[in-house]
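For reference, the chain that follows is the form predicted on its own, supplied as structure tokens.
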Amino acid sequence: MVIKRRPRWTNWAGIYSCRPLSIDSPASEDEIVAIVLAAAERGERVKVVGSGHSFTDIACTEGRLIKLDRYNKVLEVDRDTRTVRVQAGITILQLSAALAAAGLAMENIGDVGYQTISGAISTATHGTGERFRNISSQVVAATMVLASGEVLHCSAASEPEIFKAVQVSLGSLGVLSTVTLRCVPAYNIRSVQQPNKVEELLDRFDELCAVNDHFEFFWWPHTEVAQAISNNRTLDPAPDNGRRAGFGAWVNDILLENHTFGLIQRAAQLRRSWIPHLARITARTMSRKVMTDRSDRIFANERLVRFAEMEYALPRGQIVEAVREIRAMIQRTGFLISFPVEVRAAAQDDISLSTAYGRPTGYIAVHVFNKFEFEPYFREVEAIMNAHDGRPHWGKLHFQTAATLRPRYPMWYPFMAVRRRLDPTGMFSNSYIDRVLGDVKHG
């Protein structure tokens, strides 16, 4: 007898994987709805992933997964009212490229540019810009195919207070469909990055992140330095409109210094008390860069070196004190980090399970480079942040559970009735979902 093997999916960072009974990629949404009603008839539950990217086990499941690789296309752009309507599996960057041959563009996105907007959107994906909020925010309607096969159309007209849930819900209430989304039109960025003392750009923070649309730094663990981030908004055409510069930025940041920062965490691999000096030659060959381009060329990137990442978000007025306390806390325990750790702010906004809902936030990212352990690193990291009120990005590693973020949440019960009403027998949910939002009946 032959027995046929599960066929496995593993995400980006190479730390979580599963063996789902199924990977489904439907291309329509008939097919989603096929799938789900062939699940529920089974008792099988069902995870949605994109491009894999969250760093944690959010996607994994030993039911079907289905895959939205195939359910990408943009369906409609309204140039009058400045929206589009695309399907859940599109990527930021096909996304971007198909709103700037229509003159528009995303307010704000973040830096994963091979993310897919539903996976952006299911886990608080946000950018940088104390004046911007997250890509949740962005979202002006939804359609969901839930676990009884029906197709919910909300929107803050519609149904408002599923809207709020769907806007930020982990994948826990239904297979995100399509998406419409607020637009601006297209823009310029004028980024100049230039290295700078930590301790002065920790104390000018605040004024940085005012004088600068987006603004965010890059502090090297061993060294006293940081890589700053200034992204302006400008009326500046990019050279070539664009092409020129588009290929410049990827010979830079894609061959260059992707390879140069994949031999330096290889170099860390081969000993790892190589790490303090390696770093302090890394902030000495930093240099003054200036480069226009359209808005998504700049904002998203392409990651070739592979690594684990945690994430919080903190009100906004802890983020500069939280900062040095992770400096002196390295210095402590003599961990040896060869990534550098992301400093950058947000904007509050009103959805239930946002990790900027009703504050002013910053956010802190440290990484690890993936062939590392992160646990201890990151366990550390993360007592620093619950000492100050901090909410992990969902994609992110972190250990939290649904007893200890339930507090940090205003809007928690609330959603939690959206999602019994929408998916009361949990068809939605896996090991991640169970353990950070709780048991669907008493989350």
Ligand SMILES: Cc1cc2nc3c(=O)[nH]c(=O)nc-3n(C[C@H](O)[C@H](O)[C@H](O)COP(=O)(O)OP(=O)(O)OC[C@H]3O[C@@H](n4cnc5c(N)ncnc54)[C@H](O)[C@@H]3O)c2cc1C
Contents of the next structure:
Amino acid sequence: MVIKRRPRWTNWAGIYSCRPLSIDSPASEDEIVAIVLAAAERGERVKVVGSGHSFTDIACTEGRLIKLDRYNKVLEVDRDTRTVRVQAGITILQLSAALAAAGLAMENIGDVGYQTISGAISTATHGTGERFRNISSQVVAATMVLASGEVLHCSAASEPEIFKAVQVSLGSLGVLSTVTLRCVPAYNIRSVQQPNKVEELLDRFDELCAVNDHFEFFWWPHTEVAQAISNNRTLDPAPDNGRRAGFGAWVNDILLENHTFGLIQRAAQLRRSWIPHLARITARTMSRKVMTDRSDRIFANERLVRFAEMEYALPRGQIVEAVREIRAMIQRTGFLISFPVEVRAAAQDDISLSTAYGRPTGYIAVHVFNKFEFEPYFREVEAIMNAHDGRPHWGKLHFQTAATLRPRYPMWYPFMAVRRRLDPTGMFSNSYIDRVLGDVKHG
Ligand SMILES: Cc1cc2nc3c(=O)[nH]c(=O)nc-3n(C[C@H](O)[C@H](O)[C@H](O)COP(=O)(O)OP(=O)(O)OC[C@H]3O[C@@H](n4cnc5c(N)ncnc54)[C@H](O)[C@@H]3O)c2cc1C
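What does the same protein look like in the form predicted together with this ligand, given that the last one was the form predicted on its own?
Entire complex below, previous chain first.
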């Protein structure tokens, strides 16, 4: 007897893996429909995976896994309306390159560009900047393959309730097939990075968010130092026509920085008690850097060291207090933390399950090297976030359930009504979706 082994799939962080019945890479919408219909007939669950850059088991399944790495084309660029229509599997890096060639850009993105557009949309991926909303807010229309095999078109004008749910769905409604995004004329960013006293940045957080287009900082636990990043739109040209200051800068920014950081993590792995000392050395070596380049090249960094991350969205006005509470908690517990704490800001939006729904938002992210245990630290941070009415990033680690999340989302029930309508049997659910959204019939 031949026993067919199931394929194995693991997320980027290496924290979660699963053994789906199959992993298919369709190249057309018809092929997606055929996979969904075949699974429906056999009563199997289906999950789509983007680039696997979520830190949770959100993309895991024991059913059929669909990868969209062959379904990643730009379908139409309209320079007049500044919109682009793409297949859902395109990555933000691929999309940004295609837009740049057409003199366009995305209004804002996160700090990497490896995600697929559909993965980024599904989890409410965001960048920083108090006047800028998340990537889901840049979507103006979408098509989705439903459990019935039907292809649904939605936008603010057509099926508006469904559209608000599709804009951030955790992949729980169907297979996003094509996405139309609102773009802006291509722009350059002047980026200034410099070390500062963390308390000074906290005191001036509101002012720094107001005067910069995209402000954020990374605080190093066990030190008083944070690296502040102020990114501002500029008419200045990028050096030598658009390469981020050439190969030398790439070696310095990407290779050396990532490898030095990797070495620090390995040293920390060798002896945890070295962490505070390593953090102080890191803080001392941080320096001022100024660069100008195409927006996506400034926003999207390379991340070569793998880690686990939790991130919470808080009402903007509570961010500074919450960061101070995390500082006090690390002091009190004696946790040894070798990764920085990241603090950002974003504009509010009106998308049902967006972490920035209905309130100006700040984000606090905590990280640990992926070889270290994350749970004790993340649980302490989560307790602080709970006290500030925090909403966890859907693609990052957290310990919430549907019962604890429901009161934090005013549009929870309208979203669930759409979910019941589009996926009445829970075909696009998995154990993560069951935990955070609940059973489709009662969620
Ligand atoms: C190094 C790193 C940096 C990051 N930086 C940021 C950041 O700056 N800001 C931020 O907000 N987040 C950030 N994230 C988180 C990341 O943006 C999200 O987790 C995002 O969802 C990952 O996209 P993905 O394509 O890998 O999706 P996956 O993780 O593969 O999938 C995420 C969800 O999307 C669903 N999905 C994907 N495609 C489809 C589709 N076509 N139809 C239906 N459902 C679909 C999946 O089923 C799953 O539920 C970062 C993650 C990493 C690893």
